[in-house]
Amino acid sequence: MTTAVQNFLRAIDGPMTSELVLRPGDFGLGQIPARLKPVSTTSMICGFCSTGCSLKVHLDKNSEAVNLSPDADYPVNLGMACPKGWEALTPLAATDRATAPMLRQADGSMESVSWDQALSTFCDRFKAIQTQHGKDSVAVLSTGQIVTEEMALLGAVAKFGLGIKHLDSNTRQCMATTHVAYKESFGFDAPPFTYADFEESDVLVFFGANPCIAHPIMWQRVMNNKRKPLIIVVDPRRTETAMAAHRHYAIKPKSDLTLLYGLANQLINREAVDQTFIDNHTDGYEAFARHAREFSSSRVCTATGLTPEQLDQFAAEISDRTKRVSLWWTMGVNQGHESTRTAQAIINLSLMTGQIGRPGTGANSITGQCNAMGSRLFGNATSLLGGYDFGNEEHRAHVAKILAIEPSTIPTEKSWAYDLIIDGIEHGKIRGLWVIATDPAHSWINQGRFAQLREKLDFLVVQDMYTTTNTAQVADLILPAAGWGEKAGVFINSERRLGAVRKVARSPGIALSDFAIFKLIAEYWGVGEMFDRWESPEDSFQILKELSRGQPYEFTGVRDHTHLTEAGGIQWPWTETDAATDARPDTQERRLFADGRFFTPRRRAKFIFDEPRPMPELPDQDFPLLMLTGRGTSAQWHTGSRTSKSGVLRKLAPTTLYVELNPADATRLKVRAGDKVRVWSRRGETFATAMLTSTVQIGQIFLPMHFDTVNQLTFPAYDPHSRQPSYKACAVALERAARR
């Protein structure tokens, strides 16, 4: 590597090699290595889920991380952390870290190579594919787990510099539904709430959400509610949250859209609508009301399995306009075949009752990944960088001016969504693929299909912290990336709060931050000058601020990363005008729509609806059970590539796949607790340990999503509006494989 490149990397990333060798166990729960002594402390946002907790990171004399503890002063977690947060440093010390670029050789083996060879190969191979098959023959699959500045730089380099048209992220798997639902209903992807609403509600309704497990700190905020709230859970399975709730409405899987329309009809019949709010702040209510009146009690109860008494009780519980009612949802809604309309049906309930814009109210989506909100704004995938429109000439010119690039370099059409990129590989249109901080060979729906499609790719590049992910194992080139805590940037959490991430550890070997890798790729491709202004994450943050100017999410009032740490994070919008009149954004509850003005051209929210559609794959004689998926425990995260590195988290979570099975079904199938069982669908099979429990209904089973064989079973259905996969329900069969 040349001296010029080395100097370039030092300016971006600091030293490339670590003077401190991290060992597994150095960062155990509550453990301070004896060889290190903390002498100072800094704060940064956790890199696991979207809650956005702040952690106090304790540093040694070299400013290297020694240990961490929850931040008692941060307005999100108030001194609390879930098991993953306590163990956030441990994955950095894993023995399977990618420490140098690796290139597949002619004999199939992987060998370490220099950055120079890796980057030259990256550019030469992808350019050759584009020359032979067209510019659109290379695609990018990105993530919701790198910092916002990296996401924005990737999108800019890939689309404006490398000419790669198709780029999407794994946010498509979790939050695309909410993005589209809010954008269509409110005029912009704008979660309206603040976490204080957990503590300010009189009634909280959770649709397809299990915050006890998936977002424990949010659930703790619910437990802090002093108003003695009524807690309602709508979920086919009796989850941990349902067990803690006052009401659990165990509806049939994927009947929630019918239920929501039925509740709307009940509210109309009870005269529980806020007609003044509807008249002044919404469009389309009369058509929606006519639609809702078609959902009689008998129709809804037949579809959902609820009794008329339960439906009536549910409607009564959310119809009292003197109470503050908040409606919450996450993956149980988002990952469905008609998920966008389901999310909008929840939004419609809030709009028709005027339960929005005030403390303890709102149609509130809980985000999944740590920076899915950053991805939604700056991923540069189906929306142009900064929430603009690829198809709008004025938008392209505006973005080009801020970035100091030619407008002609910006595509005039949006990218294909994730599933369409996968289709493109199958049809031979996509021949090169660049995968960043995600593991589609594990996580993509109908997993076996991705394995088959790998053979249709001429060149697969994986950029990741680890060499052992399923996708990295079949890569032609691995680019070693720094992880959380080894680089700087900004995350945006579920309540729109920007929070800073700091570099508190050196990446191992010659691994680099994703930001540095993207800069180097631009240099080696020959377009580095286009991105001269993106000198560092701090400099890039200033570019993103300018992109935000005049947008609903504007954060021009944020000075820099340090300001975010000092202020306890800042929720958007926070403009220069806001900053001039109030220097303490952390004291503000940054709730949206208090004035009843939305982001549509008429500044009015829209009622959007459709007729419910049947589930794409129903149980039948050959596959009589319905498989549900979801999070297993608070100690597991997604594909387990990081949580599996912690001995503490491995002790807190199952290490082998299990299946939850109703005792009645177990009796019929002659299965006992602890038996090894075979579960199969029309697409694949897996083996699991039987766990007998009445938390799942008769005719249903539950498998935790974290184990890689689960997605061999899932059915590849997609919501037509968001293109989000429907992971939550498919037909399977089960039989005993062998006794313990």
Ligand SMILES: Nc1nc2c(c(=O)[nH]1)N[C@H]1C(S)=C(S)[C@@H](COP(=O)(O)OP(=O)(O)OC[C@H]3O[C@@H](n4cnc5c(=O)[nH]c(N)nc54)[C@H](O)[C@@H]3O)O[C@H]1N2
The other form holds:
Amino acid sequence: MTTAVQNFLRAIDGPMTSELVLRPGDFGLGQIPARLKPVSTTSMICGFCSTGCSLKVHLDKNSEAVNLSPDADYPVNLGMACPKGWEALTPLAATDRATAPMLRQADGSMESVSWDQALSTFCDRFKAIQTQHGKDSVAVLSTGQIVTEEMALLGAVAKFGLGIKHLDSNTRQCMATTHVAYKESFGFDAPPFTYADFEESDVLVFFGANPCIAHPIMWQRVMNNKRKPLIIVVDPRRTETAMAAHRHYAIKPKSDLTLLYGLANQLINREAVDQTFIDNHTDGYEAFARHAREFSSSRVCTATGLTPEQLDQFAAEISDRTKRVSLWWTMGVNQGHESTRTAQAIINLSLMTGQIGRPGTGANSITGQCNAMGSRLFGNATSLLGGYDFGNEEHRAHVAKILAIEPSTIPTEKSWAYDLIIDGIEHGKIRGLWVIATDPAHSWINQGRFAQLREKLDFLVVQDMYTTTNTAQVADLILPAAGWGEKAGVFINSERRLGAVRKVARSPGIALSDFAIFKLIAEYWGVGEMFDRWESPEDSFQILKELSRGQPYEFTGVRDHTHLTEAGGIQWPWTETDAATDARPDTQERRLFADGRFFTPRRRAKFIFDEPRPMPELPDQDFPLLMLTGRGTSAQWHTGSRTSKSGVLRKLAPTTLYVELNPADATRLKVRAGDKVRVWSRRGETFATAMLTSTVQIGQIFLPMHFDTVNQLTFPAYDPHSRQPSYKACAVALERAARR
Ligand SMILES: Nc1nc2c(c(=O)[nH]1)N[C@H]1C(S)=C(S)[C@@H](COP(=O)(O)OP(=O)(O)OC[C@H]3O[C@@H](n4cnc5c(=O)[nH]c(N)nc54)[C@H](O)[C@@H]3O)O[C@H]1N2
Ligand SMILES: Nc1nc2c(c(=O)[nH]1)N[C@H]1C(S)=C(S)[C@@H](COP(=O)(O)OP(=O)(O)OC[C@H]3O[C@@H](n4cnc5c(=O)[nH]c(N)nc54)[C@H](O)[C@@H]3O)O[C@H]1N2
Ligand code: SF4
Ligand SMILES: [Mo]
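Right, the form predicted alone is done, so what does the form predicted in complex with the ligand look like?
Every component of the complex follows; first up is the chain already shown.
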């Protein structure tokens, strides 16, 4: 880091914060024009991943951002940030920002139009579709990346105001499994942990998670652990995280469920079970134990590819009851054809050993997007706004009262899930679609089919920061949205911590915050009065507090956005009573279930299990390889709509699609490193550069999901309980296309 930059930071920020940390170099800090003199600093939560790091944004005399540095005083990141965080301001200035509404013309071209024309067209077209084909013929696909107040307002406006029946979001691609698994097992979607658990654990097991890449600052918290922890990774690939771990179990893809039941059986054999905890705090153990008994070592080893010694060692290392054992999972589990039961099999291990509710323990799902947790509570998709039930008349009346609307405006059934909305388009049931802050034409599974469906939509609206996303390019109307840093609101991170973001930059042209767009749509639709109470994100936060009252996630003890910034974020639950009576500071890290009381009616956690099922599309003679997908580098975020706009981040990541291929397969296929190869499945094909590496097993390949052709290959299978797509397993073939 240059001295000038260091001096600059010292002047505005006390001692250098980033010296504590990861040393990402001079990201974004090198080029501060002399005329931009920061005069003040504010802090806000990063808008990429669910870690929820706090960033100090340094402001000029107009209160506009000049630059940023990680916040040393924040309990989450302790002065650290990953490359995306350091570069968070850069994508705001990209040249492809949507600066005005754009409407497709009769000749197919896109023209800038006024907000008045855009909003009138939005209402006219969608109303006409609803009149002709029924209210439920217009649907919404939303996101885990806007602030909670926007999410809640969208859900309310779309469903209660516009009469839209089907609304789902990209959280389905990501956290639906966790949501259902926790809800069934614990009685509520309640990740129990706090990040301190990374530091307080003796044994950490990561199932299908690559935090070195996907949650780098959580991984730094693991590195802060002073207890010399044992780190175990279960992943078919030898990922960056697996390389850094003590043990790596490279199981066959999608054999996790069998492995987990096998481990349960081993724990029973080893008498490592906490019978007191089971008796006092759980239901269904006896039946589960009988089920686990069926998973002999030989059965498990055949299914997973582990040796009996490996299985034995794994079981031994998680069965020591004097140790604190924590189990963590991410998309390697959530994206699978039997993902809900797999997540619950992880939960079962924690329950049967009583490893929950204490420091360094827990069955802990790591969340994906910055506000996936907000969307799980306030998305208004499967659950009624605020974690209520659409089918329950009392719940509808309660929510209606808080929102000051007619209960009859609230639908009595939950929405269709994402895949059913897509089916609905195919069958002509859904004719209008409004897409907000997600890019289904890149990220949805089996994307070739999605492309064909465009023709079936009478009107497609995309509300995004950029005009160039794959979905925006085929839209009829683009609504230009302000992004992170250009608006205020609250995110909820993986450990249930509410944190505030604020406006530190002007949105370009006449782009508006999503909040403002939703308000305007309600006005133009003629239902504006219903949402008078939602004056600003700050006011709306008070509505969310009311919705939270009496719920497991209650946060009525949080005053407002300012309180969140002052306190360094606050984890739910934090009730008015806690705030008034609790001697602990609001900022203290808190975990759930310390009292062993869960959220089911009997206040007991449930053991839930099922028979494992084979993977829907197995490799065969024609398609002999199994394709895995996931995150490529810490510098790339999903479709790259934001991260590809930073020169620094572009330098840190490959710019074209590559495929990780085992050298043994490469030899067989006569492929050399750097060759262009064709990869194809029954559904589509793509071309990629061969990267030979034994991090993938023989017979498997890995493609990063950041490139838009990858989902042309994926197989559309879903978990039956969560309807989350199984993105990480399909059969493909590969051949050399051209020599390097
Ligand atoms: N840099 C960066 N960080 C991100 C994101 C990003 O795009 N870029 N996205 C964020 C989001 S929304 C999410 S959801 C998270 C995702 O975070 P992660 O889930 O950690 O990331 P992935 O790479 O999708 O998947 C994790 C691992 O699952 C493994 N896997 C595949 N199949 C199986 C299987 O059958 N069993 C097991 N045990 N493992 C399997 C893959 O090999 C992969 O290494 O990351 C968040 N953080
Ligand atoms: N093959 C494969 N596919 C996958 C996955 C995988 O592992 N493998 N992972 C899945 C997962 S876990 C996820 S989460 C999805 C992610 O997939 P997407 O949601 O499609 O990806 P993003 O790039 O995050 O898209 C977010 C969009 O919102 C826009 N945006 C950002 N902020 C704002 C805002 O404040 N307002 C508005 N209006 N727009 C904004 C961005 O410009 C961007 O276009 O991909 C899924 N797809
Ligand atoms: S780890 Fe996540 S929240 Fe933290 S700086 Fe990186 S992207 Fe932002
Ligand atoms: Mo995700």
